[in-house]
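What follows is one chain in structure tokens, specifically the form predicted alone.
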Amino acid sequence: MPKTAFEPSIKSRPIYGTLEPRPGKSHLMIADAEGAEAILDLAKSTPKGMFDHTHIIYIPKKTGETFTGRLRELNPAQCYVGPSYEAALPRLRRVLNDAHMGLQVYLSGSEGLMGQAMLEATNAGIPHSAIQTEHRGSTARRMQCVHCKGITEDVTTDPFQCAHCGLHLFVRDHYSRRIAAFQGVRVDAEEPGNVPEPVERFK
């Protein structure tokens, strides 16, 4: 699956770039689904020996068993499978806990993951120069209610409802790194029930 392309928009809202091998003493890929494509290309042009000090964090979702074999043939010193991204993050956080200097963060799929694994990877003290990012696969949203502050997963319409406090939320474009997540805002707040139809705007 090739890169998403997105429509120019506001400043806040992140930009994706493509993975490139790094000289580093260590090296720490986190991807889910498609993104795991882009760790596979990038292996095309890896220096020889990368992957004996590179970790390997997959969360395979819909994708199931197409991608997995195929990380572990490259050979990485670990490859963790795991069916979310809350089941690896324990495993994520020690790693970040245990990084040396030279550390290079790799992130690749979903903008939920992505969002999430960056703000962990900057908690921990790794600069944003050390963290590559590239989009593959859905382009579903994670979305904060900016009302009740919930966080909806994996949101596809605008407007869509929140999980949480139940309103009808328009998904905007801004996009808070503090919480990793796009922001929605009550659509029918001048006129209540004046709900338009959710369109599917996001796959």
Second form
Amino acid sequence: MPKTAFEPSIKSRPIYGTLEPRPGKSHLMIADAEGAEAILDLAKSTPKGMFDHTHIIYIPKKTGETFTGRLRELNPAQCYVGPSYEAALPRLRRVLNDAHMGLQVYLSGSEGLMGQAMLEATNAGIPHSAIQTEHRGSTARRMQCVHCKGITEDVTTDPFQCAHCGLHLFVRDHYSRRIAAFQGVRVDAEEPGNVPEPVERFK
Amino acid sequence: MTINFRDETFRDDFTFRNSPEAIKRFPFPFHEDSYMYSVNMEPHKSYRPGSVYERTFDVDEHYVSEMKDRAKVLAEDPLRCQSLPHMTLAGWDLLELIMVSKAEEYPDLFELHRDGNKWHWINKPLGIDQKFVFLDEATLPYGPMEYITRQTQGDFAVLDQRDDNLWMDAGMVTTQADWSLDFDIGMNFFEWHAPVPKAHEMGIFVRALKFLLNVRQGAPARRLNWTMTVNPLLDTSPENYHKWGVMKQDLTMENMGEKMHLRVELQTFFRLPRSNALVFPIRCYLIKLGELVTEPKWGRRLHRVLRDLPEELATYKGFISNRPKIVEWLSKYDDGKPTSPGIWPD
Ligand code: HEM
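Moving on from the form predicted alone, kindly provide the form predicted in complex with the partner chain as a structure.
To see the whole picture, the full complex is given below, headed by that same chain.
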């Protein structure tokens, strides 16, 4: 799957690039689903031996086994394949805690994955200049309900129902890096009960 | 000078109203018969005794009731007041700025006695008498920003300045025009303004930021912003939009004068001395349309402004669905005569 071309968006939304190899003592690559392809593409131009100092954290989601074999064939120093981001989080935090100067971070896949991992990395003191991102695969959004503050993952329709409080929310483009989520606001606040048919806006 | 503090509500039975004197000093925001975004900043200098521009932090007849409303909002949702760890010093700067200004400018209402770091603060309208050690958090019941902004009308955003940008790293926000501190905290100037239509393309935010980065200590600035609110709600937060949004339906030609309010924000900018942070108080003034049209110039002008406001602005400000009704109601107060320049009543 090729890179996603996003429509121009408002200024709170991050802009994603294309991963490229950068000199560094060690490399941490975090990806979900089709994000694996960004790593595989990157591997075509990496200097010899780079993967000897690379830790891959990968969450396949719906892609199952599609990419796991090829990622392992890159022979990274460590390759972890996990069932969910939450499951991978303690490991990620441990790795970031140990991070030395000269660590390069590569994030690829869904906006939700990149946003959350970006937050962990910057909280751990990794400078922005050492973190790259590349969007691949699903454009589903990680949404925060502005009313109950609960997060709903992988939202594909607008409006959608909050997984926590059950309100029907419309999807805003306003994005918070600190929460790593877009904002959802009750769609029928002014006319309770008048909820438009959900439209699949994100795939 | 005595202020008769009104006992009134901004929720449930909505007993808020303005006295005739408060109407006279209302900060009407339109200096001409049309409105568009602009870089509308001027020095925050004392001006026109009796007006809301006279004092550094204006205290008016709604003070005590507004502070009660803030306490209720915070009890329901403590996330309305947040401060990232590096902002505590800015909180002390803000506490000092407010206490010193209020004690100097309203000696009948507030007193500040300082003996080195031993401070004694007396707030008569709220019945507070507090001795504490300046810069020692353990001696106050709340953090310094929360402590002083529970006693000061208006919302407060406290901005850290770094990388040639401003970062919203602390705030007290309970009287806002539909934006969320909890969502926006940590954002920079361009990010938190992202939802605003047109102004980015007009270059307004680039110029405004440049101005703000250069605000110097002792030379504060100010500007006005405005919107329309059904019922005198101070708390029109997105958090509670699922509760107040429905009230927009209740507007009729009969209750327009009582229910529909012009909401004006007097926004000021101060550089803080120790932290080099910028503080941005956003003071909300409400006026019923029925009160506003008692000044014929304001009635005429508001009618023309709202009638001709670009659709994107009326949509963003949240009154597009009620605009036809509001304009029709106001048209009765517009005889087509020319209006005099400037914001003041004739
Ligand atoms: C550093 C201080 C400032 C803070 C904290 C601030 C904050 C905000 C926030 C939170 C919003 C609402 C955005 C949303 O829809 O979520 C807003 C709107 C806006 N701001 Fe600012 N702002 C600041 C300074 C300025 C300045 C100096 C200008 C100068 C032109 C400006 C112009 C605007 C405009 C035009 C809007 C749209 C208002 C409307 O149509 O009702 N802001 N601001």
